[in-house]
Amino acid sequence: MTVFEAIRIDKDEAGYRAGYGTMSDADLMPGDVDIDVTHSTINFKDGLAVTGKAPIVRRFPMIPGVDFAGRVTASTHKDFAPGDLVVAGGCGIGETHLGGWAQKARLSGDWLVHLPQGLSPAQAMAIGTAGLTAMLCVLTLERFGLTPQQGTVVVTGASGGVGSVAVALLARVGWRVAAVTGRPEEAEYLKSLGAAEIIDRAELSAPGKPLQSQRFAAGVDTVGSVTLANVLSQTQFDGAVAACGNARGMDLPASVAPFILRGVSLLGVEAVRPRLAQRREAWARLARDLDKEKIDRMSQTIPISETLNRARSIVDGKVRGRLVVEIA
């Protein structure tokens, strides 16, 4: 029997609690594929998990850690081998299947991606599920027929993970890109993504009208609420946004008057589902479309004894970009 080092959370008569520990093989969960863990990162589902401030763990104890990379140590999968380096991903890691802020990790082989062709474990965890949700925005829109000669695209919350990624791809493909952030002090660094416009997030955070001017022909949203209805309400004829994250809030206080009255549409983007079809064309996108100086410039590693700490400045707005966590 293997013991490994991990952070697990636990929940029982002493409370709600996240800490650094050892687990063993046996406490690993099913699965076909074995995994020596190199790469995890920290996303805000990860911060909530830790901290507790939202039911995202099912099942105790829990490793945290919704991404991870590594390499196969034994396999029963058709796809996988020993040696072969994977990503994993979403499909309820760190939530009811044990993640990847571990030295070890066991899963199916239908929720791995094999690690893209120039990429390196560590700037896979840079791009992560953040940036996979990215890049799925940008599919969805392409997909929808939009492109960028109809105009601008606008990214809210564009100084977190999934913006920052959304930004620098978009910019990357020829969007002129409008980033909203409410942290001034990184327009420089939006602009080094490839940002051409900063918007200051108190223009989209109050209640508008249900129709305002037309700014922009496409969105990518990680905000909700009060911000993506705005966003709607300033989308141009026949545009559309992408909405994948609920930063502000769940609800969305918005008229139909976009949609009924300028054509405006709503799509919605997931990537918790396996879908694995999807993924690997994402994965081989961010591989080609993402500039990899600029994966470097949005993360930052860090070694696993910081993770807890930065992982509850995640969850207060004090992460800039991806944190890439090292597992020694």
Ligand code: NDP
Second form
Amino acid sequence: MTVFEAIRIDKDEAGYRAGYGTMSDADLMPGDVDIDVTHSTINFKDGLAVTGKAPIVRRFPMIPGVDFAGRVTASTHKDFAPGDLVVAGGCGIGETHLGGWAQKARLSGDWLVHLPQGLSPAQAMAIGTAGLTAMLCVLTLERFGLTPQQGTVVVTGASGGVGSVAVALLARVGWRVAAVTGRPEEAEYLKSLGAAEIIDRAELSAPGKPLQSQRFAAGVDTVGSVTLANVLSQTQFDGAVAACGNARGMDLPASVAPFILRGVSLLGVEAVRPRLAQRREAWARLARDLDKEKIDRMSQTIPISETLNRARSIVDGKVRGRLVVEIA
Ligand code: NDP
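With the form predicted on its own done, generate the form predicted together with the ligand in the same format.
Complete assembly follows, chain above in first position.
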């Protein structure tokens, strides 16, 4: 029996708690690929899981961490062999299936993607589910038919993980990007990622009129609630907003006016289901389009011993960009 280090969440008579501990390979859940995890990351959802602020974790004990990268050590899956470098994320990992904040993982090869060429495992985790979601938002806007020639794209929650990657990606493909942030001190950081304009989060925070001045051709919203309602009200004729997050709230106190009077579309984006073809496409685009120097600028590497504290602070909106957790 192999014992390995893991962060675990338990829930029993003693309550709901996250801590550092050990598990053994006998604890691992069914799967046809075994992996030595080298890197993981902290997503907003991991913060919710660690703090118990939302019912993310569906079995106990749980190893949190919705993403990881590592090297295959054993496989009976046709697409993977020992030595392969792989990336996993979503698919219930860290929610219903043991996650990435541990030295070992076992899961279905149907949830895995080979590490894209040109990315290191650490860079893949600097991207993580947050970056994948940002890419899916960009692909969604592109499939809708929007192009940079149509005007400005707005990104809310811009200093966060999804927001940072979205700003960098959209700027890279030619959009004029307006970055919405509540942290004015991050203006230079956002400009270095490619933002052309910084909008104070407060401008979009209070309930506004159903139709407001048309400022944006497109949007990526990570925040939800009143902020998303205002973004919709400020989107121009035939524009669209890709909504992927709820950092401010799950509610959407909006009217139908932007939809029925300006032809605005609200496009939902989720990065949880496997949908391997879409994942592969998104990872390939990320490896191609995301400037490696910007990946390094937006990410910080931390040891596993700091993971729980930083996971708690992401829920308070205090993390800039992306955190990479070094496991190996
Ligand atoms: P982060 O915590 O890294 O970023 C969220 C950002 O939102 C913050 O940095 C902050 O940006 C802004 N924000 C926080 N609180 C508020 C508030 N009260 N009002 C307005 N803005 C606020 O999280 P991620 O980027 O990792 O995730 C963003 C959202 O996307 C989360 O809700 C997450 O659950 C969701 N998500 C959804 C996925 C899906 O499959 N649909 C996958 C991945 C993430 P700033 O300081 O710049 O204002």
